[in-house]
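One chain comes next, on its own, written out as structure tokens in the form predicted alone.
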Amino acid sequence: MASAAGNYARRMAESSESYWERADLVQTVLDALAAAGLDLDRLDVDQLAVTDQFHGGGKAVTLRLAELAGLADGASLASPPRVLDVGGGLGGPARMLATRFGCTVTALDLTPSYVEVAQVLTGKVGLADRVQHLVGDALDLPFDDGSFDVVWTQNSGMNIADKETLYRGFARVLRRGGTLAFQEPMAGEVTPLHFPIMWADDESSSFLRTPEEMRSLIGGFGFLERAWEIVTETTSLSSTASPPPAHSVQRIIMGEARLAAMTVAGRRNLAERRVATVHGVFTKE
């Protein structure tokens, strides 16, 4: 039984990586930044936000989640806070946490091309001594127990069915009294979702649970809730009036045709309350 479960987890990881992986992504990103008029030798974290914040709401909601988590005042955190960013993508949140809040960040992502881009951009903004990017599986975190003051994750659990293993791992690598901060789409009042959506073409690779189920699950791993906010409107690309620019991460990764279809489905999901995005902050007891 354990072997069968392990094989299933590996198949799901391979499927997720295949969905997100992109060839020649470093050059594609650099070309897009240059076409937008940015000097590749004088980049800063704020300039990159349109391109490297690959989650609903972008830079603004990253900063809002950091505020909820108490990173601005450093409450109950080491100095500098040691942060694990699970599903770090192109590295936008990790670099933002390092520059705005003085964190040292380890970002983990399953997709090699994303990690390669993240490493290049982190080097270009001079943060390689404070932010590192690794290829790795969120369900098999390669870190010692209690290694981090903060576990941070934005829009990374939607493709993961085994949320019990995911949050058990978060609890293991987080020190006692440490902070779990997340942004996560969850199942809305009405099901099922309309597809395609940003993280899946169909229901075979989308695994959402309701906010009530997630709240109970997280609490079961020794986490004490500090904040829980429904932020669906502010994190939905479909709720914005203007389309994202050409150097946005959504256009770079998804392309014009796919993004257009996702926007239509996203508007329906938003209007029909089929998805609920949550900002949650918890303390490990």
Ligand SMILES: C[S@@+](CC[C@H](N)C(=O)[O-])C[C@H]1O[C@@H](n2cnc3c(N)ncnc32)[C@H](O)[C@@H]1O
Second form
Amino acid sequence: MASAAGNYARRMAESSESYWERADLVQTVLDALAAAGLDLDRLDVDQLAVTDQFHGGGKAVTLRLAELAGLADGASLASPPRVLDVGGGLGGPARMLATRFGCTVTALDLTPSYVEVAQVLTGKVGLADRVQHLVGDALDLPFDDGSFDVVWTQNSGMNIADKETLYRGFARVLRRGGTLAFQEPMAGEVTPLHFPIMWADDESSSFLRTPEEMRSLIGGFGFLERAWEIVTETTSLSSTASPPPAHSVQRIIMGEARLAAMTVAGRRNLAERRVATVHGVFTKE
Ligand SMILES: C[S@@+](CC[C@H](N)C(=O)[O-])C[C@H]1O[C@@H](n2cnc3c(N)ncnc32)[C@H](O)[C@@H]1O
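Instead of the form predicted alone shown above, give the structure for the form predicted together with this ligand, please.
Everything in the complex follows now, all chains and molecules, and the chain you saw is the first one.
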């Protein structure tokens, strides 16, 4: 049987890590924030949102998902709720959950440069005692069974073909009665997608299943559905009126030219119903 380290090395070589990875990202992000007129010694999570919420819809949809998940009222959650953010990116959602809802958050991401940026930004906003960022693979979660109250994931499963292993892992690390909350692009009514899209240049690394396939898969791992909302419009980059600013995460990671091509393809995918993004909230039975 392959070791966890072996699995991880294989995944790094084969999968999305090279697609997402960027050199010198800490400096690039800090330079972009400074150029936008922000004081690097007095940052707060709201100022960072354009730069660190790496999903369509940004801060507003993170807060909406948190509301759907019941984080605002804290009902049935331990205090403070222990959250695992899978595919946490630059750490924007993790910091938002810590600041707004008092959560302690462990954010795991496959891309080392993102984790490095996440650690720097978390330090700058004074949240290092509540938010930690680790490099790791969503398909090989390095945590004990039942060790989280909430598993949270936004726009991170699209490169992952093996969704059975992904959701089995979510169920394993959640305690009984815990909450799974996700924002997940899924396959629309019409296929295939137009490329490039934010997570892939072509279909060889994009793995979307339909909402009904996902619902049935998730239910099969002992999750009870609490909320299921189609949020394609509000989470589509291409539906925004103006292009994102220079310090937006999309511009920093993708660059202006690639982002323009992604916006064109995104508009077509949206208009032709080729993608359906879902906010889902489930309880682990
Ligand atoms: C579009 S970004 C979303 C980041 C973050 N969730 C957010 O909303 O700001 C997708 C993230 O998924 C991560 N990712 C992709 N495959 C992964 C895997 N197998 N394990 C952990 N992270 C993964 C990428 O490194 C990237 O940071």
